[in-house]
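Listed next as C-alpha cells is one chain, alone, in the form predicted alone.
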Amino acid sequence: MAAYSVQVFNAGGKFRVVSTKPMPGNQWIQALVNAGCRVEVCTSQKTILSVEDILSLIGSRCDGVIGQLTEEWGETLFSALKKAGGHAFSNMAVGYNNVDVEAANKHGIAVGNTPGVLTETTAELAAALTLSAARRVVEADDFMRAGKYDGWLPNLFVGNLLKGQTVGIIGAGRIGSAYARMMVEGFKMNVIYYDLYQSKFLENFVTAYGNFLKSQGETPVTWKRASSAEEVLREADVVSLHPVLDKTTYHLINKERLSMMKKEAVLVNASRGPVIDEVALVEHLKVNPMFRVGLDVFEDEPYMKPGLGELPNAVVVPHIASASKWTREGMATLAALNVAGKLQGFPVWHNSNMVLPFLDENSPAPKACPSIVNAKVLGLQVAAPVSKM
C-alpha cells in the first residue's frame, strides 16, 4: 500500500517497534513504551496484509515487528526487516506456521510467540462447539428467529447425548489433555486419546476422577490411550482435533477416515484448518445428516469450501478460539515483551508455559523474552529459573 495510516505512542522512543495491528488492551503499548519504544500501530481497515503493505510499514529503519499469523513472514520480509535494522519479531499467536523460521535464522531475527496464555481459552471454545453441534443449538436458534417454532414436538431438534459416552482426543497436548478434562468433569465422558507421547498428567486425571465418582456411588469414568488416530475414530462419540500440523497431520482427517467414524458421531476441530480435508467433510456431512461438526479454522482460511456454509449439521465460527479478553490481551502483551525484551538484550525465559509473571499488571515483568522458537539456533541465552523459597 503506498500509504498507511499509523498510531503512534511516544514518538521519541530509542527503538522503532511496528504493529501490524491494533491488538487488545494496553499493557502491551505500555511494555513497549517502558522499554524506550516508538511504537506505531497500523490502523489500515484491510483485514490482512500483503507482504508489499508490510515493507512500506517496515520502511527503511525499524527495530522489531509484531505480526499476525494471517501474514506471510519469509526471506522478504525477513530480508527487509534486516536491511532496516531490526533483529526482533514476534506472531501475536502460538502457532507460526506463517513464519519461515529458517529465513529468520538467516538474517538473525530472533521469532516470538506466545504460548502459555491459550489453553483454557481454547479448549473452553472447542467445548462450546462440541455442545452446540451435539445439541444442534445453532439449527435451533435459526429455527426460532425465522419464526418457524409453533409448538413443542417429540422430534424437534433431537441431538446427542453427551453423558456417559466417550470422547476421542488426537493431540493429548495442553489443550486437548484441557479440553478432555472438561468433558470428564462437565459430562462424566469416557475418554480415548491417540498421542506419539503418553500423557500421564490426563491419565492420572482421569483415573482420580473415576475412584471419585465409584466413591459417591456412580458409574467411574475411564481412559484408554490408542495405538492409532483411526482407533479413536472408530470407538469415539465425539472427536476433538488438537495435533500440531506438519506433513503427517495434513488432512488427517479424510475421507477414508471419515468413513471410519460413528454415523452420528461429532468432530470438532479448533487447532489448524488443513487438518481436515474439507471437501471431503463437506461430502460427508452431506450423505450423513446426523453426522455433525464444529470448526474454528479452515483448510483455506478465511474462506470455506464451497457448501460447508449451507450444511446444517455444521456450526462454523471465525478463528475465536483464543478470543477471550483475557487470553487476547495476554497474547498482545507477550508479543510485546518478546520484541521488547529482544532489544534491551534480555534472555530466553526458561518456562515459555509460565507466562503469569508477565501478565500481571500490579508487579514489573520478568527480564526475559517470554518465548524466542528460534533461541537455540541464534545462541540466544536462557534465563535461569527463578528459585523458590
Ligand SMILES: NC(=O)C1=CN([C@@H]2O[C@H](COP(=O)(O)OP(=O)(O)OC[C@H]3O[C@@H](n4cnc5c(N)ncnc54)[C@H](O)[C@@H]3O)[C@@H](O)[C@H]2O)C=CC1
The other form holds:
Amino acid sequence: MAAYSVQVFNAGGKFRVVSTKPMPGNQWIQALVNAGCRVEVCTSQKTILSVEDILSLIGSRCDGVIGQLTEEWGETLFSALKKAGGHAFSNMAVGYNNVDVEAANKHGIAVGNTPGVLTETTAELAAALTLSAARRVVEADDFMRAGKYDGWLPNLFVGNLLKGQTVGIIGAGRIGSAYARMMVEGFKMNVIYYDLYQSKFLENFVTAYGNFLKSQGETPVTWKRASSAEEVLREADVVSLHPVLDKTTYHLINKERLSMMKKEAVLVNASRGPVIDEVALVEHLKVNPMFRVGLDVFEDEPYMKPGLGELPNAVVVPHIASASKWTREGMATLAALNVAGKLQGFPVWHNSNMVLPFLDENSPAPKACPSIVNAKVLGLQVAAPVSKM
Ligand SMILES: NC(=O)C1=CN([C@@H]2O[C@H](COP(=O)(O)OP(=O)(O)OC[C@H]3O[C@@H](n4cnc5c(N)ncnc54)[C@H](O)[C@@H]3O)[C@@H](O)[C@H]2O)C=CC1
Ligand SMILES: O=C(O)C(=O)CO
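Write the structure block of the form predicted together with the named molecule for the protein whose form predicted alone appears above.
To see the whole picture, the full complex is given below, headed by that same chain.
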C-alpha cells in the first residue's frame, strides 16, 4: 500500500490514534475524540493490511492503534509503535492469537481485546451452523434454486433430529457456555463438555432446567464434564468448538480424533480455523457422507483447503459469527475505550466479562480500560468494583 488513504477526525487532538480499518458505528470514534485523540482511519480497499502497510500508518509519531484479527502484530509493529511514542494497542476481537503478547510486553505496549460483547452473537451463529448442517438447509436451498424439486418425497434431505441428543462443547468459556445453553434450552439436548476449568455455571443451569422439565412431566436434560476432548468426540452427536487458539488447541481435531466421532455426527467450528486439521477434515467428509460440518473459520483464512468448497456435507460461511450490528459496534467501542483509557492513564476494568457499562451510549463510560490482556505483566492498576450503595 503506497500512499495510504486515511479519514481524519478531530485533527487537532493531542493523541494520534490510528485505526487500520473503518469500524461500525460512531460511538467508538466519539470515545476517542472525547479522550482528546486525533483519529486516523485507514480507508484502503485492501482487505488485509500487511506489516509494511501498518508501519506506514504508524509513521514517526503514534500514541495508539486499533488493529484487526487478520493482522500480524509482533516485534516489528510493536517496536515501531514504541519508537513512535505509543503504548496502547487493541485488537477489534476477543481472540488475540494474531498478537505476540510477549513482544508487546517487551515494548511496554498494552494489548486490548473485546470480550463479552460478542458472546451471544457468536453462539447464535454456531447454533445456526448446527441446524444448517444437521438439517441440510444449504443443500436443500441449492436444490430448490436449481429447479430440481418436483414434489415431496419420504427420503428427501433427511437429516438429524437434535432433541434428546447429546451436544458436546470443547472450550466451555463465555461463548461455549452460551452455545450450550442455547442447545439445551432450545432443543432439550444433553450436554457433555470439556474444558481446562469446571463450568459450575453451566452445570448448575442444566441441572435447574432439568428439574424444571421434570416438574412438567418431561424428560430432564443432563450434563457431564468430560475428562478429555476424546470423551466428548466419542459420545456427542453434535460437537461445537469454542476454545482459544494456542499451542494446546492447534489441530486439536485431527485425523485420529475425527475417526473417534460418530459417523453421522455434526461438527461446528466458530472459534479459529487451525483448531481443525482441515486437510484431514476434507478427507473425513469425503469418506463419511453422513458426517456434516458447519464452519465459520478456516485454517488458511481467507482460503479453504482444496476440496472443502465442493462438499455437500459442509456448510461454510466467511467468519461472520460476531457479525450482528450491536456486537460489531460494541467491539469497536471496547477497542477504542481500551486505547483511549490507556492513553488517559485509566486503570483496567475489574471484570472483562461485564462490559455492558462501556456500551451504553446514554451514559458516560467508566473511566477504565475494558480489557487489557497483559495488564498484570505491565503492572497496570485494576479498578476496584463500584460498590452498590
Ligand atoms: N468466529 C468468530 O467470529 C469468533 C471467534 N471467537 C473465538 O472464540 C474463542 C473463545 O472466545 P470466548 O468464549 O470469549 O473465550 P473464553 O476465554 O471465555 O473461552 C475459551 C475457553 O477455552 C478453554 N480452553 C483453553 N485451552 C483449552 C484446551 N486445550 N482444551 C479445551 N478448552 C480449552 C478455556 O479454558 C476457556 O474456557 C476466542 O478466543 C476466539 O478465537 C470469538 C468470537 C467470535
Ligand atoms: O472476536 C474474535 O475473536 C473474532 O473472531 C471476531 O469475529
